[in-house]
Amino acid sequence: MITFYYTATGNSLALAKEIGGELIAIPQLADFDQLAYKADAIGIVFPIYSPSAPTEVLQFLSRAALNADYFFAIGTFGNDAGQVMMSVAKFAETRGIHFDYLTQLQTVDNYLPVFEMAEEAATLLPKKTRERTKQIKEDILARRRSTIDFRSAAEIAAVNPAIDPAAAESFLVDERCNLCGICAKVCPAGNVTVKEKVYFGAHCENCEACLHWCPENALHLKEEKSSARWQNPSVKLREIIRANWQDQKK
């Protein structure tokens, strides 16, 4: 079994790790010009940043040939997670990939203009995220076949991209930055660089990996609300690094 994934704060790394197999990180394939893949189950976690999955993600499973008899996608999310999932599902179909199984998972909302990060966590209950992960992962190495029920007569979105060009312009940098490069080894877009400073660029995600692993706390939005950051207790800094850092392969 392989399984992919997508990460910013740990969530859905957190998820891949429960479900196991072998674990690829999807920006790390970002400069590979062929991607074919064969195992008995291909899977794909990845967080929801609504109203769509990341542009990566969507790019992956428009590159990849991927051969198995059993697909699955799990999106996580925190507060909202719309129909991205099954929107994700018929991008997939029209790239040849069936999702055999299809559902979500609700973790921590780490969005910071919206949310505050102790509240959020106090919020969510530990026991019932490891429960449905149980459950998650028992259907999948079950090969349960299950699709999302929105009891909703609304048509499906189209996947739009979710890049943000003018993001940039919503981060600010403290006295207490130390050009320690954190930041440009977690952004799972390559879109952070440090030089004589933090540089940001047009490639934004809003995933907040950035933000929310810095280790000086330097790192803020214009409107947020408050200073408290979220990593995923399930996962140390370094993995993030290994599975994020693009620059690690030169």
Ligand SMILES: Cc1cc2nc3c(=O)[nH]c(=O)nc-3n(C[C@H](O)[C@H](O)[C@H](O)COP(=O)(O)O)c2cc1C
Second form
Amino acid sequence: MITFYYTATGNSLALAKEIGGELIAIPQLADFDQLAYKADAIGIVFPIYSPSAPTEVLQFLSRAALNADYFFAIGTFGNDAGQVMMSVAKFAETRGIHFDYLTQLQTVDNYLPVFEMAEEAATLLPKKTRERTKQIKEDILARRRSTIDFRSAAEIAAVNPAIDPAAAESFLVDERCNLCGICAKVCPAGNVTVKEKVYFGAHCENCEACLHWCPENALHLKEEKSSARWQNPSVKLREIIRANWQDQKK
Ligand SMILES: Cc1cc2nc3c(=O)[nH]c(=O)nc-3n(C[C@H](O)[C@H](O)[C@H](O)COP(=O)(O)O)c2cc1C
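Can you return the structure of this protein in the form predicted together with the named molecule rather than the form predicted alone?
Zooming out: every chain and molecule, the one shown earlier first.
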């Protein structure tokens, strides 16, 4: 089994680790010309960014040649998953992939403009994230099916329409920044460069990894609910760097 994943704050990686199989971080495949994989089961775990999914996830589904007897897709989300998983399923069908098991896992919402992270962290228990994670793992290991009718879902493009080339302008770096470079290493898009200061490029995917993992809490959005941050407790910083850092591929 292969479990592909995309993660910023670790929620999707925590689920992917629980499901198991060979774990492959999608950002590490960005420069590969050939993406051909064959396994008994192939799945994909990623955060929901309504009305879409992260651009790299959609591009992966567009480019990869996947061969398996059983396909699964799980979106992690915080408060409202909308129709995203149906739209992703519809998108995948156009690429010849039919998900046998399609679901979503409610967990902490890491979206800083709207949510306060200390309050969100306290929602893990009431959202029953642990129990649902176990159930999802059991379902996949038993190769259970959960089909939905996605025909009426909205079409999505291969690039998340929410991606804004001017996103860099929404960041603030305060005096606590010591140029440690963690923000560059956790960015799945290779969009952050640290030299004599922190530079943000034009292809930010809005995943917020740089904001949540800054060890000095020196990175902020001009419009954020509070300065509290979220890192999934089952995931270590070094796992996020291994998953996302673009320079380690060179
Ligand atoms: C740009 C952005 C958009 C998001 N949109 C939604 C959304 O529409 N609905 C929702 O429930 N959660 C939304 N979230 C929250 C994430 O989907 C959720 O916290 C997810 O588990 C994060 O996964 P990760 O820790 O693997 O990055 C959004 C987060 C970000 C950063």
